[in-house]
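Here's a solo chain for you in structure tokens, the form predicted alone.
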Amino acid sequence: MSRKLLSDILSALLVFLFIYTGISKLLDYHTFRRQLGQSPFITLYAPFIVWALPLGEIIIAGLLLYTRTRLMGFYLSFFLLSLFTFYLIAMLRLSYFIPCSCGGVLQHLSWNAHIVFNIVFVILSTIGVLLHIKQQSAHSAN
């Protein structure tokens, strides 16, 4: 399999990730919300979070449907999946009550099943990232 096609087909899963999780927020806002709101670590933060996560995820997903942007996308992908991650880390070790803020069918994961989820997809992102550097400097180099 070339480098274009894995870096296309790992662009493509992050895009409907993102898509996915985004417009699920949006679409079903006032839980989104409230489950915010009661997150004891982003509490203040939530009336901004509610907003800029999930337009974030969606302005990802378009950096990651150009080859000219793809990169940064790989780089916001890897970002935003870590800080999810260790976020989710946290509140398992530190808080008593966990709210779900996640989209759609993620809501049903378990708290160990959505880390692993989002450790399969940060190291998708990383292999992104690696390809999209390697063919942007294979393509200098010719």
Contents of the next structure:
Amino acid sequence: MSRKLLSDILSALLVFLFIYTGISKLLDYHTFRRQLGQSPFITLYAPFIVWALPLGEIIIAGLLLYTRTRLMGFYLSFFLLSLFTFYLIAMLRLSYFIPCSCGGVLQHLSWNAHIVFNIVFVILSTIGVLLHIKQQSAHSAN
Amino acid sequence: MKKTLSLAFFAALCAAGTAFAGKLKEDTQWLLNDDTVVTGTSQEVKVLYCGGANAIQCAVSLTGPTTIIRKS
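Target state, the form predicted together with the partner chain; input state, the form predicted alone:
Zooming out: every chain and molecule, the one shown earlier first.
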């Protein structure tokens, strides 16, 4: 499999994830807002996050669509997914009450399954970044 | 460029379609008096969460104006 095709597949997977979860959160706005409001760590920022998170996901998906902006999209995916994974781990370890604020079918996953799911996508983002950097250096060498 | 766009755009279209389809298929969500959100038909919610003799409001539909009254 060529690096280019692999990069395309990785970006398509991330685009699917971000568009699906972003739109699901916006469609379930009231539930998502209530769930964020119940979260012990981010209650204060809930009114901001309730819009910023789904819009951020859709923007990252938009960056992943185009070759020029794809590296930035992979970096932001890595950042967002890592942040969410740390948040989940912190919630599991430090909080007594754990509301699920996940989009769509992901709210049916157990917390541990959700962490594994996130880690898989963090790894995919990392591979995407590395592939893209290699591609760019190969282009500049030519 | 074209091939890249088509694959990623296809993924985006599928994701958007799946999200909208999931929303349409979803059961109604209900907000109970203790602020928990449950899903199901009104009958299921009435039976499962609104038992008791007081005729006070037990749950509110999050997707419409319907309310459930406790059994009297």
